[in-house]
Partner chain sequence: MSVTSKTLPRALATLVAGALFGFGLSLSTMIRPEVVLSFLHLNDFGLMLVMGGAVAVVVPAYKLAPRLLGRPLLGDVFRRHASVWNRDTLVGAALFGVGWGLCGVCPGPAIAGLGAGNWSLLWALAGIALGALLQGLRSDARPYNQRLTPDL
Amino acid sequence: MNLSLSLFPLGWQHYLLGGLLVGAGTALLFVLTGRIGGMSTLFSSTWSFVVRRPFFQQARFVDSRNWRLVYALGLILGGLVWWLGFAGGVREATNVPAWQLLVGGIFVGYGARLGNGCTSGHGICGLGSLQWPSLMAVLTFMATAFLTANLAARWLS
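As in the form predicted alone, what structure would this chain adopt when taken alone?
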């Protein structure tokens, strides 16, 4: 079997184009404004509007939440443009049970807070700015993801 088809059964071109656009967007944000566009900080900053716990009221979240909210709006609009313009408005769905998504989300959210950043923050922004801790974080994310995916494929299917 062709290796490309086994690794990317839906084709690889859209992954390449999406990666290039994400990389270009975060690079432009950093070069033009000096700001880092990681998603876990964006998420925490957005929560600072409604959650009054001290963690979410840190200056780094409160002081940056206005531009991060605009950034988040751009992410949503970009996805909407793709969905309406290129996917024909076809609804995307998954066969993964809700409980597995919830458990995975809890692990990812807790890990992002524990690691002081998520995959996009460390993987795209951190590696892009040559941050050594981000390389260690990404290697840990990837090793854990490969191990977990292989174990889950054996036990859950």
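Could you give the coordinates for the form predicted together with the partner chain, as opposed to the form predicted alone above?
This part shows the chain on its own.
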């Protein structure tokens, strides 16, 4: 009880249930369509609509760009259903400054694509298929994220 409160001060049920649903979405996508549902590839595959360079015209981006957009639309829809149906109509907001979101986002996008995966690609799909390179990637980004977040908390606030 006390341990649970100190590890999860806001409760633990919604985390676990949410995680199971995230897994259910990824599993459903695979069972029905055979697709591996990591999110970061979306950003490279969507650029393939407008950027003619050979990198973005690779088959793995061009062939998957349509379903990845549909999948992303589904994510927005899921967020909308939660917001309208379960969140009491209170709009989500963040106090993280815009510049931090933008600069952090650039690193996130560049790094996820260079490393071929993000928290969902390596963290859920990669770990879900028991691939040790993904485990190494997860441990790596957890470590640098931990360091960055704690240094930022010290220097930026």
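Residue numbers count along the first chain shown, from 1. Small disclaimer: the values here were computed from a predicted structure and weren't measured. C-alpha atoms forming the largest set that superposes within 1.5 Å between two forms make up the rigid core.
For T144, the Cα coordinates differ by under 2 angstroms between the two forms after the core has been superposed. Relative to the superposed rigid core, L21 undergoes a CA displacement smaller than 2 Å between the two forms. For F8, the Cα deviation between the two forms after core superposition amounts to 4.1 Å.
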